[in-house]
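For reference, the chain that follows is the form predicted alone, supplied as structure tokens.
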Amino acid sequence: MSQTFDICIRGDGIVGRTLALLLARQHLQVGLVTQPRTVKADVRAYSLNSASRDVLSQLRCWPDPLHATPVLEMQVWGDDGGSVHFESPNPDGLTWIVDVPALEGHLGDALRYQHNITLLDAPHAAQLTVICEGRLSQSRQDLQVETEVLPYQQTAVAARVRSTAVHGQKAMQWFAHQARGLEILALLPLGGAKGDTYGVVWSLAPARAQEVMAQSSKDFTSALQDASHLMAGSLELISERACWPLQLTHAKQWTGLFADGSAWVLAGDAAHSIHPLAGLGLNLGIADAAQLTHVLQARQGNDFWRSVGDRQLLRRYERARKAGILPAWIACDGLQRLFDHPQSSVQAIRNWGMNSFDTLAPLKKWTMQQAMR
């Protein structure tokens, strides 16, 4: 006799990891279908705000220290002058950088210990499919939703690096508009609050982005110190390089029915996708799996007798998240557009605003609250 599922969530990354167990905590049946797994080692290192945390923690996958480095101190340099400093209010930190497969790992031992959730490999019939495929959801495609895309003509470059001297768990960030175009530097500290690791995350033009995946290590470190105007201290890459084109997705439909009467919802990549310039693409995954979980949670209230398809449930998620995430997708896409402006006049304006916006106490203090958050 087959098993049936209450939901069934196609994509087993971290935002699927995480909405799988946080509704089997509601006692559903869940299935999740997992994707095949590259051999390659993951590079990646995400910038994780406290709501992000504290889901993470509620589930008992939040990284050990060395691979959660608290962020006490954030510098950006703007292309000709600018600069904005930021120091965290408290020993916490102003955001945590977190090993990608640190935190798979926890998730992944996770699971393993939930009855409630099968991992499947294929789709199988639930009353619920959540779609978190990824930006390249087939899925979606399948479905024909309607994705509103804005390429930005940059490659985004990542790996692992290791300094001379100790990071003191300080991030950095360079805007540096070259004769190709705008290019993006960020250096996130890596290996707990003694480490001397960065992750690189690096958009340059496409054409560029090449010639450095190209380069030998020693040229991509004199490149990456060059950058960085030695700021880091002497590099040594300590891992492979991977890239990935970046662009602004954002899907019109985030909900509907499948031609069997079954529902349907997208969360995490496969539902929008922003510049990583700000650090707070997985943040607003996890803050999907949040929301659709406090949605449905509405069915142990009030709204009992709502399945969880109920289209009336989905579309407070749907609106919910679609305003949660406008913030965001403005802020992310509008400095990126202001920074690959061109002209003389935009880039001493930018430049002037940052060193202003530096002096202004209570406005960087209110920034840091809603990043943190």
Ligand SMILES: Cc1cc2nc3c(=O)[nH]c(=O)nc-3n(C[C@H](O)[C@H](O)[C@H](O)COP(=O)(O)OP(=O)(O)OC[C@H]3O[C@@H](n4cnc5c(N)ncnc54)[C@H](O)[C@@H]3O)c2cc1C
Contents of the next structure:
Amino acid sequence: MSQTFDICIRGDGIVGRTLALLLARQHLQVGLVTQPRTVKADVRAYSLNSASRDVLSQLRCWPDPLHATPVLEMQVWGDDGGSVHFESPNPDGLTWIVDVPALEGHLGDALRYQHNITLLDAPHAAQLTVICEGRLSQSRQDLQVETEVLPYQQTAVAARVRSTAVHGQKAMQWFAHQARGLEILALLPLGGAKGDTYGVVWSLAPARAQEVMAQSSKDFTSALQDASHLMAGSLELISERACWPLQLTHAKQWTGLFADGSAWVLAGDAAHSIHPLAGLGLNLGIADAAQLTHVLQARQGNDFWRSVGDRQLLRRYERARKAGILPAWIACDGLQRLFDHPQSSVQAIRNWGMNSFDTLAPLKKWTMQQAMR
Ligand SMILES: Cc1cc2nc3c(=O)[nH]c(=O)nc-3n(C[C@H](O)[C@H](O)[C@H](O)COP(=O)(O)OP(=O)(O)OC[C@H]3O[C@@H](n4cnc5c(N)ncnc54)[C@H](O)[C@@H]3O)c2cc1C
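Hand over the structure of the form predicted together with the named molecule; the form predicted alone is what we had up.
Below is the whole assembly, all chains and molecules, this chain first.
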């Protein structure tokens, strides 16, 4: 007899896996459609906030302190003397830099021990299908969901480097307007409190990105040292390099019905993707998973008579999350465009703005609290 599922999740990235584990705890039968990995190990390190940490800790998937480094200090430099400095009010940290393979490993182990989840190699009929296939989602395209796509003319290059000095749990970021366009470099501390390695995310014009991808290790680290003004010490490349073209994506419709009457919703990068400059994309995707779980949990109370494919419940999810992503969307897109502007008057204003912001303690504290959640 063929197995039946309440929910079929298409895509086993971090959002799909997190959602499967959250829903299985509601005693729902979940089918998770997986796809063979094309890359060996993800070299990225994600900055995750306390809301994501709470969700992943509940699932016992939060990595140990060596693989989730709390950031105690963060400094961002503009392109003409502007800078903003944040300090954590407590040892917990402003955010955590999480090793992606470690997090994926914990989620993979948790899936194996969860009897309500079945791994599938193709979609299966269910009352509700959740599409978590990432920003190039084929299912979203097949459903002809209208999607706004704004390419940034930037490519993010990611890698890992080791420094001659310990990082002191400080994350650093530089915005620089070069002749070949905007360059944004982030060095994210890895390896725990005493670590000396960084995750690199370097957003560059596509041609420049191709150039640094092809450089020898020595030339690559020397270019990184120049871009970081040697503030992280002498660097050595310790991983492969990988790159991603960057774009802002936003699906106009997040929920609907298949021809057979069953429901679908989008979550994670399949619904929205943003520039990685603020390290928010996955945080938003995990918040989608938590919100959808919360909305479906209403069936254990007053809404007990509704099915998991109930349109009203799913619209509640869509409304809540569209409102939830808006501030991050505006902030990331606005910052990218502000620093991409070539005029020197705009350059002066943005650097003056950074320095002024740095002196406004209450505004800085409020911004920090928003970003931490
Ligand atoms: C360089 C870079 C740095 C970043 N840094 C940060 C950061 O610091 N903090 C942060 O919060 N976010 C960050 N992000 C964003 C983050 O990577 C994404 O938001 C996150 O990976 C989205 O997760 P997802 O599960 O929705 O999609 P994905 O990670 O794209 O996963 C989708 C999964 O679905 C699978 N799939 C696709 N199609 C199908 C199909 N038809 N059937 C079955 N499976 C399918 C894919 O194989 C994949 O495993 C960064 C992004 C980039 C590019």
